[in-house]
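Take a look at this single chain, the form predicted alone, given in structure tokens.
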Amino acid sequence: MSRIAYVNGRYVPHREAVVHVEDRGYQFADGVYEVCEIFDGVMMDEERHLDRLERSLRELRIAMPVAREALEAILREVVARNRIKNGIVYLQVTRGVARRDHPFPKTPVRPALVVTAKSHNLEAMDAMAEKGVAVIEAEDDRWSRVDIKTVSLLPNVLAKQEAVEAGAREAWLVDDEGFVTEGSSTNAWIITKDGVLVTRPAEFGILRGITRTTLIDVIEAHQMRYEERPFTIAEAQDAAEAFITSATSLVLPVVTVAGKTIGQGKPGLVATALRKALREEVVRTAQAERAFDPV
């Protein structure tokens, strides 16, 4: 079965999904996006993702392309038409199509909306989590408003490529003061030898990851100790455990940071337990969502 995409009001075969050459997302990276995990046919953390989408659009002064209820229906339809059981749904909103000029269009144009979906291999991700991954260190040379989930990701792409070429899964970005901000596409965590979970505050220095937020809910529910504060690569290398979080990887244990082995060089008990607890929360949410509004 061929994949189906939604492009500006139409459901089209993925191979025919195109946007205008003067779409401002293509010309200026003038747009935002969201990625939502699909588990057992249900979108996870949908409300939080759409809340963040609306915030990102407000920060860039872009209008919602359709009403929120309509967008929810479009997302579900794309998931259903692609028969996604486990995977992701991607949505992107740009300022729209206008003659190329740096200022906003003088005559308002309709924001452009694209939605796609694809399956992913849960078994492969679980196998990766059982082994653990490596991260490298890279300079954080992004613009200061990384709290907005824009499509302007070139520094992230270069950092991720650097990680790939080094045989690592991720690059942890380091600011001018020597502190880790986040990964190129994930949030960064460590667990101190005293058993305290540490992650950078979700201020303007990082993106407020949805999985990060849900994990904090899980951590608080289990009455675990955690701190939102900066940490360095050196502190991470001396930590008992480390891991990354994202919608696609959930909790993914890190066993090597910038060439140094963490702990025993294998996924730690806490990170492994958190991955299990987060997955259980995802399952519980999926079951509740299906009972209320099945896809």
Ligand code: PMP
Contents of the next structure:
Amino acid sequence: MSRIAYVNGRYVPHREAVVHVEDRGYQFADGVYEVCEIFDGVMMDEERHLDRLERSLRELRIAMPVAREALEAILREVVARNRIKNGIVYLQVTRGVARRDHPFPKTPVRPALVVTAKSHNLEAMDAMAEKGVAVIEAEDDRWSRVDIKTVSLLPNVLAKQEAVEAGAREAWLVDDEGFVTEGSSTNAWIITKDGVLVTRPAEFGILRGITRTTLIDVIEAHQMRYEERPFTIAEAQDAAEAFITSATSLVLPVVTVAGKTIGQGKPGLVATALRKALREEVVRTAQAERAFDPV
Ligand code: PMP
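Same protein, different condition: the form predicted alone was shown, now please give the form predicted in complex with this ligand.
Full complex below, order starting with the chain above.
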């Protein structure tokens, strides 16, 4: 089956899905994006992803390209047309197409909207979670507004490539004071030897991951102890467990941090239980938000 993408008002075959050379996203990375997980044909945490999209757009003074309800319909249509059961839907909004010049276009242009979707192999991802992954450390040399989910991802790309070349899944970025900010495309967590979950506060140093937020709901519902505070690579290496979170990874146990084995070198019990509980929570929320209606 051929893939279908949505590009500025049209559903087109993926290989013909193109944007203009003067799209400001292409020339200036002047745009934002979201990635939402599809599980069993249903979008997970959709409302939170769209809330964050609206915030990112507000921060950059880009208008919503279409009304939120219309955007929801487009996302659903792309998921349906690609027959995604398990996978992700990607959406990107840029300031639009204008003659190349740094300031915002003098005459307002319509923001550009692109939506794509792809399937992923759930079994392979669960197998990875059962084995656990390695993370390396890398310098966090990004700009100070990483709370905005912009398509300007070059430092993240370079850090991820470093991880891949080192045979790891993720790079944990470390700030000037030696504290871990987050992964190149995930949030970072540890569990101390006395059972306290720790993750960095979501101020301006990290992206406020939707999975992170939903996981905090789960943690609170189970009355588990957690702290939002920075931690170092050394503290992580000495932790009982570690894991990363994102829409695509859910809770993914980490078994090696910068070359050092964590705990028994196997996924921890708490991270494993949280992975399951998180899945149940996002499915429950999706069911509550709308009648469960697999495509
Ligand atoms: N941090 C960064 C830098 C990311 O790119 C992502 C994934 N988009 C995350 C954290 C996790 O966010 P979410 O849980 O919303 O996928």
